[in-house]
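Just one chain is shown here, as structure tokens, and it is the form predicted on its own.
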Amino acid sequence: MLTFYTNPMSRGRMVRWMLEEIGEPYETVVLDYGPPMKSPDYLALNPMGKVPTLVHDGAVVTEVPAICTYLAQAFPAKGLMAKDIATFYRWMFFGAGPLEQAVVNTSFGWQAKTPQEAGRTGYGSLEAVTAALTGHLEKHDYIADGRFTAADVYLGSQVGWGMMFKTIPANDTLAAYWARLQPRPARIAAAARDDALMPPRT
């Protein structure tokens, strides 16, 4: 049994991403923010209070990348997880420490300003996070194994809505790379999912 708690203005949206290409029967639980996601039964799930969350047979798992993970390693035979796992894991990680952090941090307006600070971040810039990325994928069509895995859910995912909201600079190989992932019937079929569960505009 697979229950996914999540909100569609999440990060959420990965997950039903990698949930579609699971392609197993789930259960939907969509939590309003404020008090839904603070409530006693909640937070004995996520202790931090937030979506998404995904609960397997009793097994509780939280944080996009290792959820993602997790399903890919729980059902093999979906294909989903790299043979290549020291790349996989090594580009997962990327995307969950080195490119979640500076896309945050300069959404917020913060930079470092001397070469100290930026190799105190651990990231040191955006647009080196940037160029890393890109390196990788101008060589590689997909993140590991030359093929779809489930770390092209999540860096895919990331890459998408970071040229859509313009807080990853675009350039011509990170938007290849988006367009070969983009008409995934997956992919497709959770962004339909969790737009209908959108509150009605105003």
Ligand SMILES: N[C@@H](CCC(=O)N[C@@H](CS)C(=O)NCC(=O)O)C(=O)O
Given for the second form:
Amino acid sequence: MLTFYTNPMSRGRMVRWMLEEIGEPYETVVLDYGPPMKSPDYLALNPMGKVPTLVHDGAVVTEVPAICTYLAQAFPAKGLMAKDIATFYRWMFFGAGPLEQAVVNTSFGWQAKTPQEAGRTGYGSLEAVTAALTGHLEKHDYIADGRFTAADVYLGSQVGWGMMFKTIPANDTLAAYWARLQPRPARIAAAARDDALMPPRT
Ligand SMILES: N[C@@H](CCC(=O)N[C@@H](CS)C(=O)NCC(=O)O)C(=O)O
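Having looked at the form predicted on its own, could you now put up the form predicted together with the named molecule?
The next block holds the full complex; its first chain is the one shown before.
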């Protein structure tokens, strides 16, 4: 039994893509922003009061990269965990830490003012993380194992959203990576399900 707590305007979209790749039935619980995400019942699952959260047979998993990795390992027959776990974990954590922080902080206008500050941020600069990821993808079509895995759901989502919202500087390598991922039927199905849950435009 898989229960997915989300909001269609959230990072939960990444997890829904992963769930659609897994292809097992799951129940969706949509939480509105504000009080519903901060209710005692939900805080007992996710003490941050944020979405997404996944509950699988009583196991609670929060944090998008943890959920994607968990699902890949919980359903090994789906082939979404990499054999090369060194590369898989390396880039999963890169996405959760340096990449996400650089993208969000830079979009808020926060940048290190000195090399010393850059050295303490853990990511340095948006340009540095973009160059690191681009360098990997110049040599590899996918993050690990030379094929699609859960790492591509997470890193690919960040690249796709980042290029769309111009929070990640686009380049030919990142554009080609996203072009490889975008047509996946599970990604398209996930986006359609979330789009259908969006509030009507007024
Ligand atoms: N690090 C978390 C981020 C979760 C997160 O920040 N979710 C946002 C939506 S994208 C949220 O629920 N915000 C509502 C709030 O903080 O009240 C993850 O990877 O799951």
